[in-house]
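So this first bit is one chain, no partners, the form predicted on its own, shown in structure tokens.
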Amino acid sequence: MLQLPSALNDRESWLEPFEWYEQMRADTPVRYDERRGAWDVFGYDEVKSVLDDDERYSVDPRNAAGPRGDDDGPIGGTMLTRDPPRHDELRSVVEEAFRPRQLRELEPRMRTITNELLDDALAEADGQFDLVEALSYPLPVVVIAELLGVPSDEREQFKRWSDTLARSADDTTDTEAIVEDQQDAGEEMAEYFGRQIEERRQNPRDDLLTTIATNEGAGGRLSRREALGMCTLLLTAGNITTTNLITNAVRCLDTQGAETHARLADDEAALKSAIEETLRYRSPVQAILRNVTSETNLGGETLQPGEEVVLWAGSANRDDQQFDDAGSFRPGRSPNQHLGFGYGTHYCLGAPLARLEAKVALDVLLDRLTGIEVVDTELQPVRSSFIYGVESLPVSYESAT
């Protein structure tokens, strides 16, 4: 399990880790943390170079030394934990469904869902509502559930599973208890998707579960474990990243004025640019894990086979050597070669889906509401060592249509 560094254990530091990142880039851009038994990498060039090197850095947990060197876990054997060429073979099973041209056909349905969710929120609101509860979470989970072909009305169960799998340990938590909860969640998801796959064998549909079911078993491209892992990965990754992208975007736009909000509501290109800047400035994925496969030098340090490397993409995206005025949110920033969705072979499969969902959600919000502001409250960070966001985000507004 990937643990948070001690410097990020408290609420305030994980809400705003960027000052610590800056210090690390200046003092120890590549450093070994004895407590966690891992290398931390903070600079843009170093992070990007590792992401682009599949020969010396592996995503496969079986290449890790010690207790991490196993294949346990609900997403074991997926494209997330396999190197090329197996990664490419696994990804090819579902890749077509996530191509931008395919996803464009879903935009009207996404807009309908977003408006319905906002209608429900405003019907119960008295000038404010929780963005995460009302929109940021339900929109992406309904979309990925419909793509998979599972009932979206079970989304509270999906959220519980997703939150459990994303949770990480810190100095104040019981690591063994978290691992046990994750194993239980994984078993529940395997049982759930096992039933769904068997049902698709009997009654094929036009959904991703049918695609996965028809590629599983003798003569197929997926083993049973890989099929179940694929379902789990798509459901969890398909909602966690986008939930926090939408939420983080509203946090970022809270620092801008009404004039900027109005401009983004009327200019699709400007809105897309603001989403890219959110991915840089408050990236939903702050850390990415790799395992060293052969002795190598990185940033003047010698890394050994089996050692764990934590790539702090959230720090790389604030590197002044790569981005002018990196500590400022500039919605029109160009160029913007951020690493918010990774880089190289393992660039996020769902990036086009997340971008589209964020665009639709923000477009509807800015079109229907004015005076959107984050309510002054004590925000609580998502307790994960790689996912960055807040558990809730109360927002107020002045008018609605």
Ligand code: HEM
Given for the second form:
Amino acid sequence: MLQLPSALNDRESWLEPFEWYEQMRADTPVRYDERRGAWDVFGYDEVKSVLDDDERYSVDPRNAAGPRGDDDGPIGGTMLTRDPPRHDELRSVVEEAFRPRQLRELEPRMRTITNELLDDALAEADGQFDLVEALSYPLPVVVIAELLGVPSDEREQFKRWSDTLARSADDTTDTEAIVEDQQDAGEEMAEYFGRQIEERRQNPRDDLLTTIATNEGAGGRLSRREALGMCTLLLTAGNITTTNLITNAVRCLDTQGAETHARLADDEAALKSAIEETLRYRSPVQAILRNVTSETNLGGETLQPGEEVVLWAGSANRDDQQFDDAGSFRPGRSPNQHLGFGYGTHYCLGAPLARLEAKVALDVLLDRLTGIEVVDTELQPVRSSFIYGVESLPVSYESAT
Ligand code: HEM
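How about the form predicted together with protoporphyrin IX containing FE (HEM), since we already have the form predicted on its own?
Up next: the whole complex, starting with the chain shown before.
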């Protein structure tokens, strides 16, 4: 399990890790951390070069020296834990559904869901509500549940599963207990999706579970364990990440003032660009993992087969060598070749979906609320060593429609 470096273990540091990243880029852009038994990579060029090299850096946990356990249990490998060529075969099963053209049809439905969620929040709000609870959390869960074809009223269950899988240990937590919880969640998900797949075989529908079910089994492209892996990945990969994109965007825009808010509400291109800048400036995924497959050099260091490499995308995205004035949030930044969705073979499959959800959520918020501001409270970082965001974000507003 991925652990946070000691320097990021306390609340304040993990909320604002950027100064530490800067220091690491200057002092030790590639370094080995004895305590965690892993390499850390902080510079843009180095992070990108590793993501672009499937030969020397593998996503497959079977290439790690230590036990990572992915290949035991009921859930099998996924596109995110397999290298090419198997990766490409797995990804091709569902790729079509995530193309921007396909997703455009979903936009009106997303807008309806967003408006309903906001209606519910405003009905109880007294000039203030928690953005995470009201909108950033439920929206991605409802959308992916609808795409997969599972009832969205089971979303509390999904939240529990995704939160458990994204959790990781710091120095004060019981690693074994987390691993056990994750195994339990895996078994529950396998059982749940196993039943759903059987049901789709009997009654095919127009949903992603049917696509997965029809590709599974004899003569199909997926084994049962891979089909379950695919369901689990799609359900969990896009939830906590998109939640934090929406939340982090509101945090970033809080520094921008009413004029910018009004402009973004009216100008779709400007809003899309502000979302890209959020992905760079407060990247929902800060760290990406790889395993070394053969002895290799990186930033003057020699890496050995089996060693783990933690790629700090959140640091690469603040690298002055790549971005002008990297430490400033500039909503109109162009070009903006951030690594917030990764790079290369494993570039995020759900990027078009996440971008669309964030655009709809922010558009509706900026359209319906004036004077939206983050309330000054003690923020709690999300309990994960690779996801970056806050557990809740109280916001206030002047008027609402
Ligand atoms: C803002 C939201 C999101 C962020 C920041 C994000 C980030 C990422 C990153 C950094 C990777 C690359 C991981 C690696 O190279 O090891 C990735 C891969 C992936 N993401 Fe996302 N993601 C988001 C939303 C979504 C959504 C909505 C879905 C789908 C429901 C999704 C599904 C996937 C899948 C399936 C992969 C693996 C792709 C592959 O291995 O080919 N993600 N994501």
